[in-house]
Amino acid sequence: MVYKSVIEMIGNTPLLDISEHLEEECARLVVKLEMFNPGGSIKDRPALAMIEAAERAGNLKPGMTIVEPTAGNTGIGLALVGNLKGYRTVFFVPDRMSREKILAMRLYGAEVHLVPKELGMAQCIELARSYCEEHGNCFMTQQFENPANPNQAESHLGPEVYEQLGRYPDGMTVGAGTGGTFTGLARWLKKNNPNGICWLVEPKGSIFGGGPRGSYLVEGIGNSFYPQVLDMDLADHVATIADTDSFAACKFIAHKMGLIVGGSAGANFHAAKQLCRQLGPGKTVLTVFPDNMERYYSKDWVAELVED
């Protein structure tokens, strides 16, 4: 097939299985290799829903900035989309983001505003908000609330993997930063399959399990509040992952697997190794990977994992 743009390129990334890593008696393991998306992570599945669902809805008209505060990854995502359909694009964005994250936006043409790390997301949110309400002719796509970010998952990703697996499966485990993938793939797979088991992964020092708010070093994933697209409720277990455990399955992967993943991806690894103990053999459990280690190679621990 010849595209005509990369934006027909988002979506449809290969489910890998991988279950010959993993222990006797274990669960079948497939990930989906979303860092295979043409801006590099699974966000660009909602940038592109969230505006397209914002153009369809009379919200985003030509001449207008997208705003959006973000860990990167979506920023990345609606800079690209945004760019190709003539967009201006505005971000504000935690100062403790990778620097390849932040010059990824910027060569896409984006604005980007970082913000003291110990503020956290939520005064990304007011900071972006507020440069709405200043500078007018503006549409926050508002990843943390916007029901286009679950539903993309749970229309577009969910039989992407049906499709490819010919099943539906028994159990997944998946990272949440916003929500938006763990709950429209949660959504999609218990009205498909309501026996599935789904667990959402979060790195310690994140709130969703009830723990205390902390710092960590994984990006992508965990928050210090429930963001509104979350739905908790969907959520059999959350498996809170220390950051070593993530950094030592990325670089078991790389050996392993061949792929270079970033830190969420361990995460979720490390999650469904053990949802795949659990269930053990007869079922499939599946994961995914979120985007490539090198959109972290100026940090310090991807230079401890080659060092180590």
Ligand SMILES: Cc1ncc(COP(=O)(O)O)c(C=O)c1O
Contents of the next structure:
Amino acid sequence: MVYKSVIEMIGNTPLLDISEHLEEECARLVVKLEMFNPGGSIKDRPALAMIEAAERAGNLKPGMTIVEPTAGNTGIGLALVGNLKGYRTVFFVPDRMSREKILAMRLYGAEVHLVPKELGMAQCIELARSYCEEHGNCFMTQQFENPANPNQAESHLGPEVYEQLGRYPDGMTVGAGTGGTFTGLARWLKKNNPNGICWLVEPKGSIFGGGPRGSYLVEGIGNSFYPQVLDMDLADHVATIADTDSFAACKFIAHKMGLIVGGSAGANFHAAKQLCRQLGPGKTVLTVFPDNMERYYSKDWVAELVED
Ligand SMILES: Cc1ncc(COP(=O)(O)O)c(C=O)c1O
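Next block, the form predicted in complex with the named molecule, ref. the form predicted on its own:
Let's see the whole complex now, leading with the same chain.
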């Protein structure tokens, strides 16, 4: 197939069986390789879905500006799709996010405002709202509230897995930032396999599992509040993973699987190993690798991981 636009290349990512990297007496483990999306992450999917839903509803029209608070990957997806469709893009990003992500957004043509990390994502949301009020002719995608965010995981990501795997998994471990991917995939799984076990993955320091708020280095997952799109009722368990375990998993994945993945992929794999042990042989677990580590090369933790 010859594509006519990079937008057409979003989704349809490969599914890889990584069961050989588990201990014996474990379930089968398959992973959706989301870094193969053209913007380099799983967030290309909701970016496209939110833009097209807004266009269909008449809320986003030519000449308007797309505004969003983002941890980076959504911004990259929105900048990529938005720019190709002719919209201006403006983002509010916590300054702890990697330089690589910010550079990518700017290369696509976005205007990026950095927000001190102490103020958190909640403040990025407030600043984005104020920008829209002040400038007008703006559309805020609002990934934390926009139903198109979880809906695309339910209607596209899940069905892709079924098509590739030929069955519904028995469990899944999926990291949550907005919770869009987790909620959509969990809805899809529980609808098609009511016994499906859904583990939400977060870094230690995120509050989804009820733990105290703290700082963490893994990017893209975890939060200091419960986003509207996140349906916690679908989570059978919250796996809270320490940065050290996520990063050790990244190193293992690079050595053993030939994939240089970001920290949230490491967290998802660490949790998946536990669920595969719990479910045992004959069952199948699904996880996702949301992006690549190349997106974080300027971070100290990457240099430390290489030296270690
Ligand atoms: C690297 C990475 N992993 C996981 C996620 C989580 O995705 P969601 O917002 O669907 O919870 C994100 C979201 O930005 C991300 O950037």
